[in-house]
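First, one chain by itself in structure tokens, the form predicted on its own.
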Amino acid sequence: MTRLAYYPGCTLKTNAKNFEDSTIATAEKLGIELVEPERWNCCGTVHSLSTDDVMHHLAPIRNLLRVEELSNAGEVDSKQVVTLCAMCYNTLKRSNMVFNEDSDRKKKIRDNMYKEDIEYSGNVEVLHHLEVLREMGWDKVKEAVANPLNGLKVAPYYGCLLLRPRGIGVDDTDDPTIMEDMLEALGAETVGFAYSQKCCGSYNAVHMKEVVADLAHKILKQAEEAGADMLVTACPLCEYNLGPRQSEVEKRYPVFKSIPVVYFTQLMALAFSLGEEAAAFTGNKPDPRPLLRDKGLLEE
């Protein structure tokens, strides 16, 4: 069993518990033990765009320091940390890059962490779980499949922070294939659509709900018109804006047709035949189970 440090972030413990549950179950099936640091904190969510800002980097770097402590204690097998939330991934990775490339801010960050037992070295590698799977090999993912997702047409939705900015994202910014490769290893048919990288309106989620509803409508409608049965994502905020908020889309667009939105690890759990508890579809809205039963992929 390969032991990897795992940073969950806040939402994975609350509204996106289905993302975490399905990930832990499928990772174990693939021989990966995800080791969570005891003292992690919120990543801060928003990466600072100011060149003289230090405060926004303290929270992410402190989490990477916790990973380094796990490595030094021999509790994990490498100085790598696995993330699930696209926002956490982006924030941690960008702050790590700032720390390693800007000597002035590096010193200031360390100065602000003078009470820590060790200094952060900058050697932790931030990975998204999709990258871990790709490095492992899609053939190994395919070997774990006991319930191929034959006949299921899935639209991979990347959103913003998995791919941007260049040099940070998990795949080619203009032509990503990592989610397509993963889904095809599960036996699903992938459906391409132009809005797969369109922002869901994440930063407007609280104060401009109507903007989010309009963006969600465009994304979901285009995926449906392309022939998709459902969308798959790797971001809790994207899942929220495109999934549960479909009720608001329906209010603004009465002829809108609902479409399920799930996390990629939930489809992995389904394909691996790990049971409904591992797939955790009860946490999704709209409920994807009627569709999956109609496709013969989920028992009544």
The other form holds:
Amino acid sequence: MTRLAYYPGCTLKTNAKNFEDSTIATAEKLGIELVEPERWNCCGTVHSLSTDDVMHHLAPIRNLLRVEELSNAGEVDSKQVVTLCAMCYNTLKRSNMVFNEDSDRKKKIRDNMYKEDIEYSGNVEVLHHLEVLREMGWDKVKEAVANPLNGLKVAPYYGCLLLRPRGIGVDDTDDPTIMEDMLEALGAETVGFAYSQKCCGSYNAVHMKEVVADLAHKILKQAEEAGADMLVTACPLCEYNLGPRQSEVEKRYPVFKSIPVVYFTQLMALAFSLGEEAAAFTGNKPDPRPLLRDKGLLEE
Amino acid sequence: MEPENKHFKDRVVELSGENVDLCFQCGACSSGCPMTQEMDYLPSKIIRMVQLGLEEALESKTIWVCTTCFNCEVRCPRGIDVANVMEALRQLVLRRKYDRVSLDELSPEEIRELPQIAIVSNQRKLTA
Ligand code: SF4
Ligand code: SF4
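In place of the form predicted on its own, the structure of the form predicted in complex with the partner chain is requested.
Once more the chain from above appears, this time first in line as the rest of the complex follows.
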């Protein structure tokens, strides 16, 4: 087993528990033990864009310091930390860059943390779980497949923060293939659609429900018209806006046909035959199970 | 040309770290923006307003509906991160403690149902 530090972030413990459960189970199957640092805190969810801001970098950097402590204690095998939520990924990675590239703010951040046991070095590498899988090799993923997802047409939805801004993302900003490669390793067929990188409306979901429902409708309808049976995402906010919020879409578009949205790790758990608990489909709205049973991929 | 309000323009440039004078109004940022239907000024227009030092940009609805999706950033041929400029404009308002949203407007059910990342990011972007 390779021991890898894992930063869950808040939503992975609540709304996106299905994302976490399916990740831990599938990672273990692939020989990775995910180790959570103690006393991690919310990353702040959005990277602070103002050039004079120091305060909002403390939360992300403090998390990286916890990872460094784990590494120094020999509890993990590298100075890397893996994230699942696209927002956490973006926020931790960008704050780390600010810390390493802006010596003035680096000093101020350190000064604010002078009571910590160690000083953060700047050397923790922030990864998204998709990058860990790619590094391991798609052949390895393929080898673990016991229930190939043949006949399942999946539309990968990247959204924003896995790919942008330029220089931050998990793959080529203009022409990403990482999700496609992963899904094809599971035996699924991937379906391209023009809105796979268009914003779902993000945090406007809180106070602009209707606007976000309109955006979700466009994305979902396009995926469906491209022939997809379901969408796959790597972000709990995308999942929420495109999945559970289909109830809002239905209110505004009476002819809209619902379509399941799942996390990529849930399809991994299904393809690895790790059982219902690992795939955790009970947490998804709309329920993807009837479709998966129809396709003969899930037992009755 | 002298900007109408130089102090305003300088503050936006400083806070965003973006040289807005590089913009040549091609409109690529606006064409990729997912939120234009809700905006009063297109993102490219906002950049123009900052160039000219027009403080009315702070009154615009645009800066509050921007989702910070960075579509503009990847499209701009002049290397301007328009999302950073939007943030600078929001900050100039928020730092005077003018919040745009309040959790009081949400029902307890909504608060329970929304993912934490939605609530925290919404508050980070739209309140001081
Ligand atoms: S970051 Fe804001 S302005 Fe730029 S494309 Fe996205 S919503 Fe539009
Ligand atoms: S894409 Fe860049 S150069 Fe073109 S209008 Fe927008 S900010 Fe100006």
